[in-house]
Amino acid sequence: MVICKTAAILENTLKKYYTNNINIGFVPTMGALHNGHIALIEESKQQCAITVASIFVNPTQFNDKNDFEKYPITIENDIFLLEKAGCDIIFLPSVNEIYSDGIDNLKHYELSYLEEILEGKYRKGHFQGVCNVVERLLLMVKPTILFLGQKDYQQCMVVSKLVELMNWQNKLKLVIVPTIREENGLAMSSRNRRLTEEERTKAAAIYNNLLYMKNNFERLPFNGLIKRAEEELLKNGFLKIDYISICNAQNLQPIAEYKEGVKLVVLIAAFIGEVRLIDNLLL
């Protein structure tokens, strides 16, 4: 295994593979790695010939300073799990490698309503650094499928569209990879690290309210669904809910009731102690 810290050295160690029509595959991360991360990295390791993963904790996307602040940093462990899992090649840039003019006058990317509902809604100006950081990474790792994980469901849509936006449709594939869940249901996240045991145990709340809806969207109400998964939060210790909503799987635009034909998800954000978690599942 490789690590590179410096996008030249990256460029130097993959030009090898550029000029052979080689698929590379890359899973970005912010470190903190667990077994959604090596998930990635094993589907990439299944459908390419070369597997980069990055890590590197964005400041850009964090609307939020303490939660930047308190962003757990395990460099060590990261780089020995990625090196169990075959992975070839580590990027770990500096924050003045990927933003070498500085953070203050960052590219603006019109993503439409994709950044004023659900997440975008809460956090302000968060799929902006997501947009700027990616396209960054994108352009020093040059690869040709990108796989991110399903937990971040409206990431995944800001970065298809992002792709879109750089004109790369016809040179970058993007691989969707299902959510990996602790033995309870709790959908694995970084953030999970800073739950007690037993707010981890109550955090399983949201995926049992997440099947519930998947096994009843049909035949019950849209509304008394959401209705019923609030109070079920809320007593199983959630202290504050962003949203619980039923969407288009396709385009985010919010459903208030089964139509037959229309594929579906059904997205949550809620706060457990001061960790905020997120969650989906498709019906």
Contents of the next structure:
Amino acid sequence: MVICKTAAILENTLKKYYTNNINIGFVPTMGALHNGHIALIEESKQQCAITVASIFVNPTQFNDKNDFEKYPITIENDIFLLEKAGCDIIFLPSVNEIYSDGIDNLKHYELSYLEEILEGKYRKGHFQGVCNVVERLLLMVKPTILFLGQKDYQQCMVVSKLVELMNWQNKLKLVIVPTIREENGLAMSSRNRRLTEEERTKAAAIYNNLLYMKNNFERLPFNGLIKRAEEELLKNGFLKIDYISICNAQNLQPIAEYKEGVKLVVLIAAFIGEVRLIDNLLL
Ligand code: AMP
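Mind pulling up the form predicted together with adenosine monophosphate (AMP) next to the form predicted alone we just looked at?
All chains and molecules follow, beginning with the one already shown.
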């Protein structure tokens, strides 16, 4: 496994592969790796001759300074896990390497509705930061397949839009990997490291409610399902709920009632202690 800290070294390491018409898989991460990230690496290994993972805690996508400052960093363990998973190349850039022009004059991406709802509404500017870093990383890695986790459902849609805005639809394929969970159903997340044992146990209420909604959305009214989920989360120690929303899975428009043939997704964002967790389930 090769570790590249600059785009120049990365380019030099990858250049022999660009000409050979082979798949280069790319898994961008912010580190503090867990089995969810490793599932993406494994999927890339299945589909690509070369797998590149990046670890970069992107300062421009944090709307909350406290969240950025407390973001877990476990770089030695990350390298160990990536090596064990058979990752070929790690890209480990500094902030200056990614933002050589500074972070004050970022590009603006036309995401319209996609950044006005759900995560976009509660984390102002978050998806602009995501697009800025992902475009820069894509231009540096030049992969053929990009692997993303369904855990960040809206982010997958934003990145798909970014690929369109970059006009890369014909040279980059997106693969969405299903969410990997703890035994109790809690979606794996780097932020779970900040939960106490008790909070981890209680946080399973998110998945239990997603499942309840999946099992009942055809027979119970949506507003009742959402109200029940809100009450259950608050009963289980969640302090604040940003949203529980049933949406059209294609475009994230909120849907008020069941209609056959419309593919739905339910999405939740809520705080337990001071940690904000998100999750979703296709219905
Ligand atoms: P992050 O390090 O949180 O930026 O995540 C890097 C990538 O891993 C993103 O595409 C995430 O959607 C994905 N990911 C994070 N958690 C999970 C999970 N539990 N299961 C599957 N993919 C995940």
